[in-house]
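Presented below, as structure tokens, is a lone chain in the form predicted alone.
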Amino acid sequence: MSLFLLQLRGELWKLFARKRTYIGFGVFLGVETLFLVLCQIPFGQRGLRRLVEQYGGVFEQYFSGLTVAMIMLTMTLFFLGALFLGLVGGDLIAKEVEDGTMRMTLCRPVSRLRVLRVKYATCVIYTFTLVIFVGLSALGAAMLMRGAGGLFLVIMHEKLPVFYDFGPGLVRYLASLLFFALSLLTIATFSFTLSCCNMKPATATISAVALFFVDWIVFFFPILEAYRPWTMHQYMSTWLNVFRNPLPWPQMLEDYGYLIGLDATFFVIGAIIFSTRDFKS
């Protein structure tokens, strides 16, 4: 276990050590702050206001911190967040066999599975990573800007409401954060997966972010109704679960490990894609 926690901090090291990580980190505090911006504009609130007032709050208690967070995370981490972290899920192993470094890895006395379950651990607790950071800033510039106040969210395929106080709202808001990033972890693992095939660093993220955003739009589409129940994105929206109140925790168990198969199956099948690749050439 010593000599797995070892090579793990290897891993997160030369991870952490390439520009190309911190894009995703730098990409969101721009955007943060543009949403920032735009939210102190009156012609920028008029839709917030409509939305809160239409489903019967006050707009000026809810109008808060823990609310423009909570539009930022939803609207920005779903896609964005895709995007980057099948930039890094791809890289993990297609950017090293590129650079000729796999093969020098592999020349040690350890096992292909090995250097994989490492990896793979990297591209868990870099995911974990990348939401927890946008939560967090993003709770923190806009409690500088809006201060403390209630939450209001709405749950948009459903149109369901959520009103709570500022501290029940805190607290569902940081509990969300961990979801959130266990169910963006599926597009993580798919990209992980790609990169373990002969393909560029570049294929992998391409081919990922492609079956998110084609998944997602049979998710969204009315007339693709009927196909919800076979999309990723029926599951992965359950994070939102964590606002409801009580707390449908049957129906998480089982959407969570729905993901949960389904990235054991894709770290599988990566498993065996890489353990019979031959990379001599």
The other form holds:
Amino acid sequence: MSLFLLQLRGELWKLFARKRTYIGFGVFLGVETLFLVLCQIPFGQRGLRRLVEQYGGVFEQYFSGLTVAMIMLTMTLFFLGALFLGLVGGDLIAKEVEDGTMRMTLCRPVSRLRVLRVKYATCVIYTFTLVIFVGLSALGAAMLMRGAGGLFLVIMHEKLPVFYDFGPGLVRYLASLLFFALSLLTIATFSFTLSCCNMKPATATISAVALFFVDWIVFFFPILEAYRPWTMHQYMSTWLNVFRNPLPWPQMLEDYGYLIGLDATFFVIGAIIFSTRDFKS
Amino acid sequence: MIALHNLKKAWRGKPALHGLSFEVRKGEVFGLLGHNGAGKSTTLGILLGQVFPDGGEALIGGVSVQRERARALAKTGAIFEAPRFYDYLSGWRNLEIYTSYSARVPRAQIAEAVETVGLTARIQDKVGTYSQGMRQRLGLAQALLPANEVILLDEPTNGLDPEGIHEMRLLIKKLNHERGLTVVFCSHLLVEVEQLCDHVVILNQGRKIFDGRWAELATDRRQVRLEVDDWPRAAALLSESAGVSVVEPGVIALEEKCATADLVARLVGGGVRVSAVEPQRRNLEQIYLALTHNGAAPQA
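Please give the corresponding structure for the form predicted together with its partner chain, as opposed to the form predicted alone shown earlier.
Expanding to the full complex; the earlier chain stays at the top.
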């Protein structure tokens, strides 16, 4: 095992041995359970029924495990996910500085950039783990409750309905998890960058989440449509393109190229700040 | 082994170090003494590359910390006043995590370090269950790994009970004698530095006010407290003696050439009854005052 992997293993031990890391997982399970219960009530089904029928679908065919899982995924992860990724991203550096463990690490003959690289790799792994966990647990629970069936969703900001049979729908759903994680990585990276500054972990988290929501408001509200191309959500929402047929690869490559560039920029800014600051109790 | 050249550092415009220079020889137990805010931690931070100096350079083993930090610190370990660990992980896991940032350290080497600091029985327990003394010993174990030759200790006995302080002191001495470790020991406690270190640098407000062997400082001006039945008469007799000066009523300072026994004999011969003679330990404040008021010019 290379030294980088050895260090990464240590960072993952730290992250996944901590109780607060699992708060996110636990909250998602709770929200999913609540959502499933609400879906069983006719009143809770009314909105979805209206939407499916409005776009010409048969409600009974598309009120399936896949559709319910998809709704849970988008509703919970987009908002709660941002919060928890902001929390973990903000903790990775700032919490260690606050606790004094960063100074212990920086006693070692290791460059600060290496420390950041290892921690950022941890951040990426956590982001993908969280999204995949939420996606699979939502799918498992929804399938148990509603069984197999077609997938229905509406790409909201374009008002674009999407219908799939179970097989292709499942493939698209599973693929979307990876793209969704890649989109959400931007918010985790931004929080990580703030955490490299001389600030409390909570400040880094709150600032990152606040930016996320301001960005979402600008993106979503029609009155601010002129500013939409300048928002991160314009590019982050490209994960929904996985459900288009055919897949708009050029568009997705462009959008993910932009997001990865943004992540790289955030990382470089964080690295410059982290590498030039003094650490002293 | 360690050399500091003209280190300067200011925090938000307020100078913390004014061109500090000193050297530490290999295998030496070196004491960096000073009150809180004297510049000890800043100096240590610069030595570890955690603080960037405004001027000057720190060298470990001839390698510049500022230019080649990783190479300079390759054989250097450190602990701070309260070593911080991941409380929710075991002591062993903590050691694995910290040492992974230095090199791949074999399990046997970690076990040896744990054995050296006497933590074998509890090393698989979570650090959150450790006492302060155990944390300090774990801190020392991580500072020893992997096969470090220099250890920097910043107030390592803070928060320890007297027994813990004694144990820590013995451990540091043992490591110095058996492994030939170079130890830099920062403290504001005179007695600690006195018992551990042979070479001392004293800092005051970011300036070096003493740099030398502990013995030079200790024998510079001994102080003795006298209990006598007639102090004015005793003071008059003492003032006639060369090398003796009165610090305050009941306390005198002796130059090296003066023997306490001779003075007592003179007082008794002069009709003064002496009921107690007690060598005085000067505190840091008094040493500062002595050094700054008695011609020991602050050394840059």
